[in-house]
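First, one chain by itself in structure tokens, the form predicted alone.
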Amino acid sequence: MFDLPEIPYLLTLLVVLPLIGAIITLFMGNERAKYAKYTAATMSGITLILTFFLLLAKNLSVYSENYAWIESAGLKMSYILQIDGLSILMVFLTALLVFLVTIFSSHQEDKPNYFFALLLAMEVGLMGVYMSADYFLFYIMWEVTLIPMYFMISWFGGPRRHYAAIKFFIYTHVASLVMLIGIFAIAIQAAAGGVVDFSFAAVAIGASAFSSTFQIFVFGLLFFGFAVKMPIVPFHTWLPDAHTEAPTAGSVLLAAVMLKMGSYGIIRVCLEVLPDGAVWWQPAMVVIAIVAILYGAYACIAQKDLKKMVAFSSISHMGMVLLGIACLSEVGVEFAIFLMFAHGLITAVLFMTCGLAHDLFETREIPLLGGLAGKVPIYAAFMMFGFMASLGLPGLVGFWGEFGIIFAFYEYSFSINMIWLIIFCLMSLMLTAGYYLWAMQRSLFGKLTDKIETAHLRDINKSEAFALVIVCGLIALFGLWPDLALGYISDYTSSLVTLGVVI
């Protein structure tokens, strides 16, 4: 796009500068933690700017990072990072919400160095997953992800935060080990008795010689240990309890780009090195699809508090982004990874809008709520964006996810002859407008109720103000021109088509 100076090791940097980052702000004790905050957003903000090299960069290619890690006889495991069409936009993402959710928790008083080392190594995690092109060091990256998470959500979560950690460490652990069994089988087998190479191109390699029915037995643990991640129904419960526990912070990260570490892996690994098994898994992916789309919306519906109410509309929301992967087909891979980028940013907002909540209310009940639109009027602004870009606004970024997902479902319905399944697509669709503009309707209009103290009701400050005005300018600006993310994701798409993986 622009003729902008190479930077050496520049995907390595957006590793390393986290992670240095982290351990300073870790030993930035006593008192010292106040100045924490600057560590983080220094860091953070360093990260992002470097990202901005690779979403200009002419050729992505560049940027590729390759050194021995683990070379002994029959083994060989390497440092190896690349970017690419599918990935470009999880790696922005990160870095730019870690960036603005530090800003945005800038007040907080309770052990600060620890808060902001945790949200730093979070971000060394998700850094490494979407740019490692070796198998072992991609899942040493994921289970990076898991420990701070963890903290985040035990140290600084509500009154069930010990419950909602252990659960999401047992769900998220398990199916990361069923996933580790699953890439030991691909590499062993890519090997055909020779030196087992763990690096995602001498898999690929390998992969051409896999049997249909090694396909389809591995495809089974990859897809389970990754849709856990996501989540599927019925293994989704850990996602409620640890969003409505974790800290607001924790939620933006956690739904923004965690549970995209499932889809993408899904995409990156299941479509790619065993295409015969999604063809076999077809039909069980779109049910479950189906299933975690419509569950999703009606368990919103029933659902009185806020937090909660945005952490089941998640489930719902990647349903579809399972459904555009099922459909095996270029649109539906094409619109599947764009929605995985416009859910992250519109779940940013939701769920800053849903911890300001209880910051300035002390409450997301939606019963308790009521009239605020008269007295926060900046809040709730924020918060019908937020509701309205998740409905599907036309305009707004949500809208091009779930039309181009419909439209990929539609041509697969009817390919099969089997038309009638576009109607629950329709179903969750107007499910989803219905419960948002319920909660919008009971929380912010209507009569001011006696449950608020209003006397010292604050709107929001200007630290929060910055960090949604960014992400709503976002929403609107790929909302009015999907063109920029779509640009990035039609070159990877276009590679599956001419591999043969989707049509």
Second form
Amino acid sequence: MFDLPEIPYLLTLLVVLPLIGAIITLFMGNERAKYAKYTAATMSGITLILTFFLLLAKNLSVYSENYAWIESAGLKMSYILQIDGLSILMVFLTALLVFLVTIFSSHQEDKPNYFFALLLAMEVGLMGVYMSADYFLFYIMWEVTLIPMYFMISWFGGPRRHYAAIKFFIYTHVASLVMLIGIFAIAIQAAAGGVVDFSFAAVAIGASAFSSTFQIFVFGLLFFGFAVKMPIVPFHTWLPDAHTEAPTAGSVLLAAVMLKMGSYGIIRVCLEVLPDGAVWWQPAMVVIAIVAILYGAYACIAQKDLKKMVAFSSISHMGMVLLGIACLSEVGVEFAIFLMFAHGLITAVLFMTCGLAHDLFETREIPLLGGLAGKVPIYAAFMMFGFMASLGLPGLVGFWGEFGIIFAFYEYSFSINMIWLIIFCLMSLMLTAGYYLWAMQRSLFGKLTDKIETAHLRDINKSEAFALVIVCGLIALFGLWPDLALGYISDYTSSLVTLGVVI
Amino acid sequence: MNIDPTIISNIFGDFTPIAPMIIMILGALIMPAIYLSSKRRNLVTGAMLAVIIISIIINFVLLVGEYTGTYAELFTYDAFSGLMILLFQTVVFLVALVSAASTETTRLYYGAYSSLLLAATTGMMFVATAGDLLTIFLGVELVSISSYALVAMKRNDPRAAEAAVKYVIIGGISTALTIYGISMLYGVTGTTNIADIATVLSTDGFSWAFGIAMITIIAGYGFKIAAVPFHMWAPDVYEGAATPVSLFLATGSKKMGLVVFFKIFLVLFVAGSAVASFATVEMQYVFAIIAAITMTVGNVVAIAQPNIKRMLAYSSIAQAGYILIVMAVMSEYALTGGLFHMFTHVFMKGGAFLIVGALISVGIGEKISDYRGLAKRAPFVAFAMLLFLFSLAGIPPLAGFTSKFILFSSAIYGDGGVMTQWIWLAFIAILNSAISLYYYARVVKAMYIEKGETTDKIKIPNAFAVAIAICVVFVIILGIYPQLILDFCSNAAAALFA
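Moving on from the form predicted alone, please list the structure of the form predicted in complex with its partner chain.
After this comes the whole thing, all chains and molecules, with the earlier chain placed first.
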């Protein structure tokens, strides 16, 4: 393709630029506050442009940075950033969505300097999680994402924001602590008496000597840590609250990028380091995934709040991602990663439109809405597009993820002679189509509602439309040309096959 | 760094191992004279700081120059005692810096206050160098008696009087138990030198008298570090005393108790290797259970505290519980983590107490509800408090996270990289960390999210601002660049185990 120059310290720049942006924005108080959005948009825009250098690079492995950080008392922690086929899409998604939600929220009136600083601070943590190749750094970045989100919810959220924020914080913090024990265990076991090196590479070398009992035990710890973040039923209860109360920008980042940290961790740590543990846990993962898919879908039907419905649909879709991973086959993991990316784009549209419902109609309650398509046609078009993409309409990006995962799951259920398991997947597709179409029918079509004031409704404004158009364009682009993303992913999954992690 | 300790030993000669203490004790003697002749609190504070800084410089040169020496076979200066002396000096520096600015000390007799503060620190420093049960005992008594007076000095406050009485009585019981245990040990072994006791015991083996002596010593010094079930006095005393004194007790006096534990039990059970053949595992279990109960009780009770000083007191109890993991694991790596955590604890807990003290000085109460809307009234103070509390809860990349990371991992990973049997202790510690986040987040919520009655700006005294800034800098630096102190910690641990 194009021949782009190699940029030195590119990966560090991707972490540092948002950090600098966050600090500058934070101090733009009082009368300068209205310029905060320009700083935020510039910094996140530059970060986004830099990710294109990664996307178009011929060889990703040249972008790797490694500096010793702490070497003392038998410990070795390093600052290592790396990028590969798994992380590159997540990095791109993060950069893209932070930029777009900054544009989308440019009408933020209340404390805009804090608002945009928090968005950029979140980008720092997310970029760090997806690029770090040292468990110590990984954990730090993992926790760094928590605090901005806590403040994002508790400063800018809805009426029950305090409860939702603290629940989100403590729930996910406990999970990360359990994950931390798992990290200790693998790093120490891999060191086998020598210096405990927390880098991914050192652990990968030591991992070949792990016994299966150890793998099974530690897989449990790590899986719990990641599953709460995904989230997987029954550890999902923080998510609907957090989403309902978070401001739109927070919801978008939470659903589109932060939840992916969970599935990213499962693939990156659980699968790569503990393959025997994965095989032992495979049936459990399949059951948990199916429960999550169906529970999420059923819960969606019962929801009255648009945002809460989308939150439960996220649970259902992340269950689908887990199902793909649980197949432990190349196709399964490949499309699980694809669905992570696809779901990131789709939920962005869903949360942007459903979040807008509150601004436009002053309510998100489905029973209070109705017949709005005629009043706000552009808004209705975007919402329909999002719903269609999410229910897996062929030609849009969501279709490929679900198609590939169901294919992989068919193979798996065939191999264990339990082909009837596939029924659950098909049920979930029907339920998903059902709740989306029903929600659409009740809120957008039919008789115009008389429960809210509809005389002076505004349709979406330019900056909101700009963000939505770009995401929708990408949904269509990757839907028609999935190979664009699959190219990166298959490089990574074929390396998993070489490792013997998946078949 | 290349620093030659002979600069110091040329001046002090044979007294070099106790040189930092000599300066301190001279300071303690001249403070009342300075106060009497000038009646100016700021002048006394300046003199106090000068004394402390000279003492810090001497100690720093000795520590970095890797000096080792013994004075009169009683006091040994090595990497371990040097590091602990530095810790106590840091604490007293922070306390001295804010003493004159705090309104809580205006009615104290300032000459005596400053003298007692320096005397207590000297006691702690002597404990750090002592290798003999009697010198440890004398050092601890010097600290105890000075701190009874420091607590009681806030004369017009009935809470302080109650706290002081409680402290004296509990302190008396603790002293009695300790001296009883020491005399039994002397009866069994015929010596009070810890290393010699280890040698005698390795030939004589276990006896019931020895067991009882161990229990009474644990109980006696358990009061000092406020380990559960010997913790009841701590919240009352910290609440009743003037905040700089609470700071001194929570970060200094408690660390001294831990140093005593390290000195007596680690030397007896691990370093004197032959003794390790008996009773070590039993002792480890005793300490593991004390550690688990201490951290759990501290954290759970802290949740219900409406008074921020009491909350910090209970959180101190919990932190002592974390450090007691060292006593359960008894490995060099664990001690490294423990020492590192003691240092980070000085800055994060010290910083939190400093903020409480600063706010009391400008008329804000001690209740968590009094902190509502603080982020608007004093943005930098609120942000510093947020850093300290998140650091205490162990949120990266702050100092508290890094030190807990090393400390807790030591319960999983023993010397030589083997898995230890204390992984359950690491689980309890980590769950406790999660519980603690709840009550720390409550304060953050009050400061940042709830609305206060007024939005008038607050200006805290400059001395407090400087001390808080020092703590903030270290909480951040030790979090991202722990090697600043970590190498000293691992040298110190190696020195104690040598």
